[in-house]
Amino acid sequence: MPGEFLKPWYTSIYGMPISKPMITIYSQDHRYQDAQFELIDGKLMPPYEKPSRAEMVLTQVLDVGLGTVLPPKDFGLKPILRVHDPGFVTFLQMAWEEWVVAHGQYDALPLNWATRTMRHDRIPESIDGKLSYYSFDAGTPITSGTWRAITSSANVALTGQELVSRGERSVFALCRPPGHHAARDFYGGYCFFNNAAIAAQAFRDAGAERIAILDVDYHHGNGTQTIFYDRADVLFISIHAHPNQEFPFFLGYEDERGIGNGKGYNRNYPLGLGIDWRVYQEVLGDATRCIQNYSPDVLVISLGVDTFEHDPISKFRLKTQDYQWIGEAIATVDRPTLFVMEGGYAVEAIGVNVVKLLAGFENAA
């Protein structure tokens, strides 16, 4: 198993030195989020978001000798609570126990949602009501190991953040579960805690004045956008499938530019289905120029590779070679950079695509 190779001293493969090694943070605790079903396309199906995703990425990190692999530190709940609502955090901590008492030992999914004309100012007492209140889809099951997995995932991002704050030029936080769909007080889209947002806030708390977050996942980072939407100290840019056609549907339009102090510090690039590198590179170039103009102290990348042509739930047409070029484009920003793992569901290719991007960044930096 990939975890057997988790060695802090690992800096090369087969004795070959690495010219520009990148530290990877990884925890085997991600395996505790191992749901049986999600509701998608009108059917209960095995989840696309599964442990093998992270394991395949780790295997490729080791196979190419990307650099040292380190376990995360435990930062407790304080940095999580800097981003997420205390009631929401408590709900996630207790949800499985309450669900088992009410229903038994099987995955917890919500029943309904508070939509137009319904009240949003009351949190139900029953676990079914709480699941519905705090979630926005039925594709994100809570299991017996969810709490352990999501706190570990946040710690992976925070460990990467700490290393960058202490002088590392770049770090890869191999987070699982992902996070960019989770907002201050709701979860969904396979995401529970917003790892990229937690890391960005931790950078601010460590003294960085300006943070840029670039989200290259196929799906819009709706949670990250809402967390920082009224702030000028965090620039959020997302390149994603158009919400007219793709999940999460209700956020990610071009006219969403921020509010209050944050007006002008949110930028979305919604793209039509089927786009290839020719279109993507132009948009990515504009996004990186926006970040350079903002002149952040540090850059956080929400790294999704579900833009891949063979991803089972996405409809872009990027090829493996394109990820190297994405990494090279990100390197032109020339800032300390934390990569935070998000989506990507073509499991056999996910590791190759992720490491292609990271190696492209390192070789160009």
Contents of the next structure:
2 protein chains.
Amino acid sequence: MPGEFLKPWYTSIYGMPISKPMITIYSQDHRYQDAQFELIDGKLMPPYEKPSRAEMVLTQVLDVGLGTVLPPKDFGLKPILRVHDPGFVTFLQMAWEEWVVAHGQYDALPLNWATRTMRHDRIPESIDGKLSYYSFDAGTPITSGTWRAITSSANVALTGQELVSRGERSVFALCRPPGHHAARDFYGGYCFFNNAAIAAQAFRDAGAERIAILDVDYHHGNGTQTIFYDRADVLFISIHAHPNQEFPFFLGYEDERGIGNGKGYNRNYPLGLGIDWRVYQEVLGDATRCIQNYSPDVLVISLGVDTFEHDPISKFRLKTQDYQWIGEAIATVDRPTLFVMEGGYAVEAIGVNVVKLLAGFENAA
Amino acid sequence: MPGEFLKPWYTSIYGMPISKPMITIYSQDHRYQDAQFELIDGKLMPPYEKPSRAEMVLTQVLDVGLGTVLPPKDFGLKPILRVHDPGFVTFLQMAWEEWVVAHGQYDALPLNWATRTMRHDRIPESIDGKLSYYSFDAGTPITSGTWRAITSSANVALTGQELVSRGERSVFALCRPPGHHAARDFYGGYCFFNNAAIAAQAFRDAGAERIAILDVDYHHGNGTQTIFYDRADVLFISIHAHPNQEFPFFLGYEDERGIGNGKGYNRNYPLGLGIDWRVYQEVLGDATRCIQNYSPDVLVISLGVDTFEHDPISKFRLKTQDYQWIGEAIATVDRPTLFVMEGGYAVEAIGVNVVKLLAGFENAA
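What would the structure be for the form predicted together with another copy of the chain, rather than the form predicted on its own?
Complete assembly follows, chain above in first position.
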């Protein structure tokens, strides 16, 4: 429904009145990202990042009646290109087709990467070379449906952004694939387009002067950090497993504080493996105070729940109850808030934990 | 046989008189690098880089009676540390043990890499992080036997180097795993220790003033290039598939000519896919003239035969007969020559092609 004004349209969707305050944006198009395998722990495994993740969250949103569920609008590529490199976007658009010509009809994975001593100034011409150039891991397959899923995911975030810009107190953008590992010109960590960064930039472009992004995913939001690293208009704060232990390994240290105009507007809280709510609570309190001092017009939450004690690929020990308290802590910032879905791989619990957090926020707000 | 003087010892090995001029150095320890899978073309496949490669070459060496076959001496880590970073060497020594503790008894593969915008100044503490830091691809498994195989492979090269230093006209170091993709502090492309670079440095340390390395493997010898990139005492020349099409993608362009003291002492001949002997011959002629002008004390050949028309992972069109002519062209340099085995994956043909080249050299020399 491009160009349509939203308010009149969503009041009746699914026949549900908007009695509850938290709108969720969701599209089934995420199902087009449905890889056969991902490389993890040295094996090709059935992906942890799979469609049922988002479905479980949606189910829980509906079960508890969190609020209206809306499909996304189509914003086209323009807001994506405000954050991502045009060559990178074209690459993602063409990658599957080029891969099929070179290799056949199966998921594309890159093989090698331009680490130290290697060149970054030449972009290879072959699809294998381009995959290597535009990625930073071997665990993020490009499939026949990737382009459809990732443009939809960006639209989910942008629809949420538009609603918040138009006065909604808070919106939940149920994005999938996630986005926070994707940088200006590379993908990885299950992420292609950086949905949170695209939404933050769209808030700026809609007139907001200062945006704060709080990333509570278990993994450092390396992509979001680098996109805004030299800017004072977007404060980025990430609480995550220490990169000397965990993916993405090469960013997320405490001494990364921003550069140039951005100096002082990047803050990392790397935490040791095995930490529980007692440690998390303190750090989160510090983070929210830091955001309050910044006094942003809007708050964007990169919402990962892979901090959960039973997450299969992570090593924090948060319990379901703790997510309510995270939501309450975020509510203390007291700003219009867009929640953007990121990680979380304990599929049975992902919906409960996400909705606990959102409900915690709503009830405290 | 550490410390033992070689000449008297090898004259009777296998009961064969040294009637033929070309000694081959070989150890069965290469068989300890026997991975289950490697990532290639987006799939985990049975490895192309497998023990039968070296066995086929040995069989052919014996069949044609190229000359005596000797086991390597043990040179310890000292000559390896002349080329490789101590932290990298310790990592390779400990990697399997640390991987097994973290994941269990199966081959180790890294997951992600520090590409642009990421940090290179912090070495992760977890084994997964270290694998990512010290590698540049996902196709080079570390197995239970990797350390044994790679130290043996370096010793094979060093034994060859010692024999040439002591007056042998030419020696064939039948190394496996190969080495030319391994840089000072990272592995990849089936390579862990850079055998050719270790041998070249050992020649320098034994008193040779100028070494030329000619790399005729299908893939650019990125590791060897970077190790000697700022040095005038080692000329590096590589003839290979163009990196805008082929692995390693991020090095091997024509404009890489060396830096500092090394300026002018690095030369790349990137060639288009599908080229045959007519093109190769011209480039090889240019390369050998370039080496003659340099007037090295010793010549080291990084000997890959994945330029073969039926190689399963490569796209040049050299025929078996062409390898004899490559050997003859190398002989025109007319210097003591150490051949160091690198790639070649058409297992049925690898032995014939290698020995054609070596015999071509011998007969012309």
